[in-house]
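Next comes just one chain, in structure tokens: the form predicted on its own.
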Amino acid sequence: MRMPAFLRLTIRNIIVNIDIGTLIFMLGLPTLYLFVMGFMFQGIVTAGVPVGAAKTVSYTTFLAPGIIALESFTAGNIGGSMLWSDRRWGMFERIMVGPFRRIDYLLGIITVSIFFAFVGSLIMLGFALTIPISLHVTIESVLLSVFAIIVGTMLFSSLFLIISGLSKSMQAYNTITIVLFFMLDFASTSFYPITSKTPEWLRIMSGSNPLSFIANILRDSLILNVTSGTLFYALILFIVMVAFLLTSLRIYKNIRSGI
């Protein structure tokens, strides 16, 4: 039986993205966050970090799910950068005149992003367990975590596809993505909790950040603090993903080869 076209493109995309730059971006930077911030802030936040109404965990335990959430964000960038590069160097046109359809190319991009997100998440989880941290894994927490990673990766893949489709130059694409990485990374709950002392404007920015949704779902799932709020985050994450995906499909449909 012949392999589906989108899976062949997925394999191609995996091979293309196994380079030192991508690996450093996908694994090196989150690992640096995990160990440097984990060990440095653990000595400062000695009282622990509140999770929920009556539970407190160590800072490293709080940080680990946030670092895992970052993998969905970084993996989502792969699709946008690949689409731009393929258009820039004529590969998109060559693929389209081959035995592939536009939907195959799109599925190949989304699938490779999910693949890298899962691989990166498992590696980050393995690193986190060496710190050590107090995570509790159950069937329910695994299913909810898988949901957050898949939906979150599709959301960010769609976002970066939109940026790639609208950007007029590689410099513009890179500038926008760099700004987004700084804003979404550090204005999220990946690294620190939102408390009553958090400024209102920052609380709003973090609370509406999709990366915060993913981090909150993973954190609640992996430290056994799943509440109705967790399910609400999951619902909002899914709705935002669908909205971004539909927008990216509309833009992608009008993309032509070349720049």
The other form holds:
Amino acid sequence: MRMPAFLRLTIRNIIVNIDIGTLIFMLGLPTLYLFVMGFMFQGIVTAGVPVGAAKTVSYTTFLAPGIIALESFTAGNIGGSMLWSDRRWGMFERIMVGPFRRIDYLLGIITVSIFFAFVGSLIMLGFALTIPISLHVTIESVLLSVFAIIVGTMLFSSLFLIISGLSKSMQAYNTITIVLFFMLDFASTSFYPITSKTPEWLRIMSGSNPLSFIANILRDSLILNVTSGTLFYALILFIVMVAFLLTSLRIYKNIRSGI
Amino acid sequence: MDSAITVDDLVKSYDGKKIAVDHLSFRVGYGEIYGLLGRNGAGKSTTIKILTTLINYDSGNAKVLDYDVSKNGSEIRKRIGVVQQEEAFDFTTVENNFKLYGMLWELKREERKSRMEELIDFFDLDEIRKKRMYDLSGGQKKRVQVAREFMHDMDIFFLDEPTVGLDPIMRRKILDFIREYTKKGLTVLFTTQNLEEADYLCDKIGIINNGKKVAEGTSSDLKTKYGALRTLKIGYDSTIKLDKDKVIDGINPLYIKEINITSDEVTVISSYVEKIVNKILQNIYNAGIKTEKILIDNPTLDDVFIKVMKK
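Starting from the form predicted on its own, produce the coordinates for the form predicted together with the partner chain.
Expanding to the full complex; the earlier chain stays at the top.
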């Protein structure tokens, strides 16, 4: 039986991306965040983290879904950046004159991003359980978590596809991705809750950050309760993903060769 | 299906301004090696990009294996191999680059391995097979880039300046390898600025300048047609001083660009050496002088290229 072209490209993307740098970025950093940041802050935030309706959870319990959400961002970054790397090192052009359609290449990137996101999320979930955190698992919460990871990863891989498609130099690409990495990572609800004491500008920034939506959905699904608010986050996340995906498709369509 | 590649009146401009390919036409027969020569920016790479379906053309017609390049791209891409001018590799080891290629082109695992081993051996890549691509020199990367293409079957092989950075021995080895494949029916479209290798490899050559074809033919056709000045040297052993008028007696003076006579050699520079050589030898013989050696330097493709470009 013939393997579909996009799956062959996905396997290629996995093999090419499994190196020490990618593993540190995908697993090492989030693990450090989870254990180092988690336990350090837990020692400071002794009263727990407020999660609405006069409820609090330990900081590590609060952080764990945020770290799992971070895997969508990281995997989306790795996947989306493949376009840039392939353009920079000539493989985009070579693949485009190979036995593939343009859509195969794009699907290969999205599929590998989702694959990395799931592998990373499962590993982080496994680590989180050793802390330990108590999970609240229902069919609904599992489905919603899977939805958040898939849609979130597609959103971020689209975002990085856009940057890869528009970047004209290595410096520009690196600068944009580093700035985005810090802005999206730390100005989100992955690490800190938005409270009444959060400055207005940071509340807006964090509240409109797609990573916050993923973190909120995962937190509600895995450790709290799914509410209409969770579904609202899911809807917004989906809409933003579609907008990013369409934009990336438009840019991708016009890319012909390397940088 | 007369030709493997048919290009008719092809036009391609960038941003509607810079014309890269200007009403270009040529045909490449099955099993033929066609060399596209031209200076930097002549339109060679653009032509290859059009034929490999990477970019569209503005007008004209281009067919590869009888498929229209603007309509049947996926059919064409299944049956071609391409070596781009720029580096193209995956950020992994040399071995993995071969394996990935085999996997992408749907080779079975055993076939992937056996082909890889053959190619690694032939292209002298054994020492660097475990190295990562970015640790290789430019020439080594190019070797992998060319070798890797033979992992999959193909009917047409497009090579855009494939031997840049290679040492002469490897260059010759690769050219011979390609020629061997053409005996099995492979068609090759080859661009280069190294005229010596075009002369060595190509069955037919097209010279393009500013996107236009300015000359076409076999290497010897082009040399005959555009061959620049050639030098005829006749060595002799005699105490008799040769007289210039006697040497060129009966020869149209327009056939001779320059003549120089020393005590042991006559040197004639002419575009018509074949036409005058017998007469000159006859004249020397008639003067009672015994010739010892005759040397005629052949025109090179470089001479042809320079002459065509000046035109």
